[in-house]
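First, one chain by itself in structure tokens, the form predicted alone.
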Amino acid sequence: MQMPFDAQDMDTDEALLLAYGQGDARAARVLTLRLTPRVLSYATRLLGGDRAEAEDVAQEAMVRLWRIAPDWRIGEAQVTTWLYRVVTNLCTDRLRRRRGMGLDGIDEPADTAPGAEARLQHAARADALQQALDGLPMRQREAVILRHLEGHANPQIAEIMEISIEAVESLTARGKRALAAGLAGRRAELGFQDD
């Protein structure tokens, strides 16, 4: 019999999930605050910046996590690996539906809020990066986002994407080259100066 959640268990996602599975709502709150921003950011990038749709994906992924909590077995997978895989699958399904409805050509509305020059420059860079990411094949986009924007190591990415580490390395290398090529002609426009 396991003890209820306490402050010492806050170290691992797995311990928190097990505590929630045993009825401890505090563990769910801690895990939600820890994981939701990360999966929301990942989903937003995969979905081309569509924050509203990404919020739906993040919520659905967290609901699925809560459903499996009572049956979670430590050591079979990391909570984050499982959760990123679910988010990837949900985003892939939504992107397929979008293409089927012909909506993938609709641009996101531009941010018209006035701000300081630095804020505008940052927004332009973020938009340029998102556009370049959107131009990558889906698997390259997933690998690049997981590695360079989410900060995951190649072995965890391989587990999330269910491919070999070598395939992860290949996808990220090809994705980085494509991003560099796509952004190369925009250096001056984006405020990057050659040294």
Given for the second form:
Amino acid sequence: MQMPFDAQDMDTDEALLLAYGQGDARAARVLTLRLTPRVLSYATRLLGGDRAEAEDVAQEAMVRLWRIAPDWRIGEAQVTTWLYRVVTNLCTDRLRRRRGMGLDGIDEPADTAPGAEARLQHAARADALQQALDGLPMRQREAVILRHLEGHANPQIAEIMEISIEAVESLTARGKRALAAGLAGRRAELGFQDD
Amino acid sequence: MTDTELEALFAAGREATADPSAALLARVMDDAMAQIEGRAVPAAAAVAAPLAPARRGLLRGAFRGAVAALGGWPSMAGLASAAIAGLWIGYAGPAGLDTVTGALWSDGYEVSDLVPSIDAFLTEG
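Cool, the form predicted alone is there; where's the form predicted together with the partner chain?
Zooming out: every chain and molecule, the one shown earlier first.
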């Protein structure tokens, strides 16, 4: 649906959040349309593609944003950084609960679904990547997703994950090595040729 | 797998975004509005009755506020019973009631007995 042009579309997340904190419903609409897709994508990636659970997380994270709006302290953190941290924590809790319930699919080996070859190659690659990501330890997965899929810089990732920049670098490096090793056997299937 | 190949996978992964459904967006927006309403009601109550500080966050909605002010749902149940009983007594005028009112009123209580100052008010016209 094409939304009408709105001057608020140009405002920063923080300006909109402050306006919403003052009761501005239009600011809430812009923030909803701007942030929900990002939050949902990130949650979906962290939760191994579980769309229903990711929607729950996205809604919960946005509720927490609405709740904190009146008390938001200007300049203390970026809204997206704060939100990604909330999503990270919510997903971590859910993944731990899954593990506790014995329903953990996180560490299962990558599944080569029949029919993957027939799909568009980039879709097959995205699927393979998601499966490989699901096999990573939680913190490595968070760091790799934030860096390489969500496109955050290391200092911001450090803030989201509440660790040092060096720890972020270490996690992403180890994560990438593990991904490369995990996907090595699927190179041909994913359309990569030996030189 | 080389870095270049891995980067090709990341590029594919970045394309695979999860678009939120209209239902999810509506739920998120509903939550936002509910929070605004929840904040607006105590603020309005504080303006209307500055001597009674609003209990922020506890009252959500004017009706809920009124119920809480009367002592919550148990009081509302008592209030409803009394209202219905009064309506029934007024409509049916049960005979036994005369005994009660006779005992209470027949000894000659006037309004002025209950509100002495009304006498002066009435005589001066």
